[in-house]
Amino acid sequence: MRKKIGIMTTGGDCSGLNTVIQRLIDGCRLRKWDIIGIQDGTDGLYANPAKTIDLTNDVFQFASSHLAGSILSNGHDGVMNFEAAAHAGKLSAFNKRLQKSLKDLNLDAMVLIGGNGSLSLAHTYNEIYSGLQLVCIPKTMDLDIPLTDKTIGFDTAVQQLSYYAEQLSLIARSHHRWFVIQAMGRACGSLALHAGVAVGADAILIPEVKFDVDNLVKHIKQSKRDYGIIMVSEAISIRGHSGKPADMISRALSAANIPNRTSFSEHLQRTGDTTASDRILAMGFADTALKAIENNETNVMTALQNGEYKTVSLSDFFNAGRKVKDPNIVGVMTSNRYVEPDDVLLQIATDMGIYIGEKRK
């Protein structure tokens, strides 16, 4: 049966989006399905008419599939989106417009490629996608989505941050100083933890593990080197201190006469050629999503669990995580995943002499 499939990327940027789009295009062509892209995420879906593009080789070259960003774009500032609609008290009307746009497009299925915020919204406002199959693919450099061992973009972000830290370690050695590098990751410490272990950082500070600044200073002073890397998650906090986490740690080191500099890799972590592991993951998730459509599944998310590609329901995804209030949309909860106390990398870091903190939350 010939189907019409829509693809939409939403939320923050990460590498691997173009790869999974390309794999979905390939799979749809094999099945002789029609496929269109929604441009600018829900921003484009809200437009009248919705902003769409036919996904053919003329508009999407295979050679570009490894590049960062999304050929469909994820949206832009200054337009009506979930946050703007909630702020203006027009969320109900916004949702109805999205639902009407999807109906007018006459889609059989929508593949939504998004992070935990986007997937939480898809679960909460599921009526938007009534009348068609909804299959979600998890992508985020934060690795904060429940029920999947991997998310598209995470491995590439770890690679980017690791390379950045390695280059700074050369400068650190030349100038006999410490570099405090602030990693992204929002409320989850996975990116800082993985990149910190990858480069052999001297200390890794993440929000899931309580740490003592005095013990950190003591650890650095006892180091056999007078230079190194301290990897800091952007979500850590220090009681009685304010400002960026890296700056707070830097001030504590300076007060102890430890030469140091702060460094912020910022959006570099969202860029870079998609790593082989992320490309493989994109292929697996695309294949799983298309099979879910063939099997008439809906309201599901693709997942990788213990080496097996599968689908899980959006309700299971949402209920499995720790729910927190969305800071921008009143009344909406987001389902989050964090570094677990028994994460093997925490023990490995401790065994290898990396300061990780004292108490796992």
The other form holds:
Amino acid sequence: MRKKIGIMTTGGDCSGLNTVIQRLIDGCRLRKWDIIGIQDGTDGLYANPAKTIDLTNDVFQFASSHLAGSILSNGHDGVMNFEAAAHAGKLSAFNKRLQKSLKDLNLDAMVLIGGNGSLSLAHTYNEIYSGLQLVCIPKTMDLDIPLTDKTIGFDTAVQQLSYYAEQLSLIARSHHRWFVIQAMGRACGSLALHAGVAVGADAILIPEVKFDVDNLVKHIKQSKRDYGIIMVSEAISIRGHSGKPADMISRALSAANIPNRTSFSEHLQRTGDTTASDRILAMGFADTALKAIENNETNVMTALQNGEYKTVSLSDFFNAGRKVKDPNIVGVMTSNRYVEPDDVLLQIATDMGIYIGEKRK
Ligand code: F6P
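Rather than the form predicted on its own that you just supplied, could I have the structure of the form predicted in complex with 6-O-phosphono-beta-D-fructofuranose (F6P)?
What follows is the entire complex, opening with the chain shown before.
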């Protein structure tokens, strides 16, 4: 049966979105389905009429689907979106408008490519998607989505941060200084952990493991080297100190006469050519999402578990994570995943002499 599919990218972008979009277009063409893209995420869906682009005829140059960003765009800062609507006390009207836009578009299914915030909202305000099949594809550079071993964008972010750290380690040596590098990742330490291990950092500090600054200093001094990399997650804190995490650690090192500089690669971590691993994942998730639509599934998320592509229900996704308050929407919870205490990389890092902290939280 000919179907009409809508796709949308929401939340912070990451590399790999264009590959998923391209693969969804390829898969729809194969099935002779129509496919439209919602532009600017929920901003575009809120617009009247909704901002859409016909994707049935390929809009991509073949060579560009590996580039970072989203050809559909993810939305503007500060316009009408879930946060702004909640802030203005107009969430219910906002949700109704999204629901009406989807109805007007006459879609059979919507593929929502989003992070844990977007997926949690899709679960919580599920009525928005009533009357159509909702299939979500997990993307985030933070790897903080429960029930899937991989998320689109994480591998490329690890690659970007590792490249950046490696370049800095070269000049750290020539100036006999340490670089404290701050990794993104929101509340989850996965990006710092993976990139730190990838470059053989001397220390990796993440929110999931308690650390002691005096022991970090001791570790650096005992290394008998005068240069190296300290990888710090943006989510760590030190009681009684304020400011950016990398700056806090830098000040502690300076106080112990360890020459150092801080470095923030910020959104460069979110860009970069999509790695082969993320492109393969994009292909797997696009295929899984389209098959889920064929099987009449709804309210599901694609997932990779122990090498197997599958779907899991949005409610299982939501229930599996640790629930934290959405910082921007009162009363809404987000389902989060963190580095688990038994994560094999924690043990490997410790065994390989990397200072990773004292005790798993
Ligand atoms: O969730 C993705 C992410 O890049 C986080 O790692 C980071 O904390 C945040 O988004 C940055 O958001 P913004 O682009 O709004 O500065």
